[in-house]
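The chain below stands alone, shown as structure tokens; this is the form predicted on its own.
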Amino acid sequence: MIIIPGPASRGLGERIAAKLGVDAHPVEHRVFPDGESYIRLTAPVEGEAAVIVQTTSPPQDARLMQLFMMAATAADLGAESVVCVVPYLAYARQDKRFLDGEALSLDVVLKLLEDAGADVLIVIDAHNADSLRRVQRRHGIRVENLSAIPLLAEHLRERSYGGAYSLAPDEGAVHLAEMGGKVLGGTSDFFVKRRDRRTGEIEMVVKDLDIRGRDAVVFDDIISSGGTMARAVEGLKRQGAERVAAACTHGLFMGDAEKRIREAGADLIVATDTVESKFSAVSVARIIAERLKEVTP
């Protein structure tokens, strides 16, 4: 097995090398003055399961057409596999059209890397897991979908958070927070969105949930722009939360994310490595690890 860490993924890349007991091998990379990528793989990988790592976060074309480089010689040079660990999908939000004429962008990722050569597609908390799966049976490549959010959830138990209520910011991502649940030992909940008839604002409330006095944590698959995890923080607050942890597998924190969920009332924001940030204090490095012995020869 040849790991091969891309120019997004560096770090994670040889955390998972150093989990696997192998060395890991970077990409060569530089970028040209017209803005394109320059790749060459620096290890041989001819008859090797070559295992590249790269996440696909802002700015996502740029990292995609490195990872479809970086696949394609993989399998040009004769490789026996080829599996592409992306933490973070990008392009995974839209699995059919709502209006005429739009672009299956999930669909075209997947079509992307299966001509490029992949085997098997390693991600992280997909946006939509029913969605990759739907899409995953138009196509050859294997998808393999993890979740970090029990990683998090022992994280923010060693911190004393043990016991607090996990909750999502909306009813289709309530399994991110019954598995945060199971770990912290508290009960699990989502949020509902109601607008108030005066200022015309939404407000995002905990129907049925006596909060006041105790700690809460707010699992989301991705922070973005902040805005959906600000208002859960702020509504937990309102209602009488002690401490709020906001708790992400992918950080992105684009623009003042940061300084929204902060004022929100944040007490403790935690995010993964699928994307590195000063938050990105647990490693999902061990559980591709673990994968990657099942899925390659």
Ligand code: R5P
Contents of the next structure:
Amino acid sequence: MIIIPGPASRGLGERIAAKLGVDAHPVEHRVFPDGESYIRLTAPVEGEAAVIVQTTSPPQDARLMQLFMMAATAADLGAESVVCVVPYLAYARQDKRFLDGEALSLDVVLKLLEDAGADVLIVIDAHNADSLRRVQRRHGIRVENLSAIPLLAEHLRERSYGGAYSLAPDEGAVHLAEMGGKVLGGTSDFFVKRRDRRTGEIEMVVKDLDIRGRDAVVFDDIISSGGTMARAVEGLKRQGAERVAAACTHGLFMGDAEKRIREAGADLIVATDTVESKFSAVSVARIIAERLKEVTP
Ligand code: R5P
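Same protein, different state: after the form predicted on its own, show the form predicted together with ribose-5-phosphate.
Full complex below, order starting with the chain above.
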């Protein structure tokens, strides 16, 4: 097995290689004056399982193009199989055609990856696992969707959040809160939106839980603008929660996301290294390394 960290995930690629006890072979990468990427594989891949590690957080399009080039080059140079580890899979939120003529972005990404020669795609906490499975059926690529939520919960348990309430920002993400709750040992639930009669503003509340004086953790797959997380944290503080931790797998933290979440009252913010940021206190290297042992010959 040859581990090939791409330009967007050099650190994570090296951590995965270390877990497997093998060398990492980062690609050579330059950007031409017009913005195009130059990619060169630095180790022979013929007859090997070539494992490319490349996240696709912003700038998504450039990173996807680099990913396609790495996969296509490995396939072209005779790799026995091409495994793409794409911890944060961009374009996964546009998985249905809501209006006539819309591009099915997730479908396009999978098609291009397959055409580039990828045999296996490993992702972490895909935005909608059901949609990913449905779209995958239209392609020949095998998709493995792992979750980092238990790792985030373990991290929080070690920081005395054991027994805290685990919450999801909406009903669709309740499985995240349930996974977190199993590790933390507390109750799990999700938020509902309620319109304040006086101000007309939407607020997020947890209905049947008495969280006064208790710790809580909000688990989400993505923090992008921070709006969802900030509203959830604010709602918990308003309902009397003691400490509130904001935990997500993919911390994009666009614009003033951190400020919004802190101002809402979060006592702790934690994310993983699927997207590197100052909040990446939890690494997904171990779960990826374990899955790689299963999917590579
Ligand atoms: C939504 O369905 C996702 O699970 C996240 O809650 C959302 O993408 C977070 O976005 P933002 O940080 O911009 O509110």
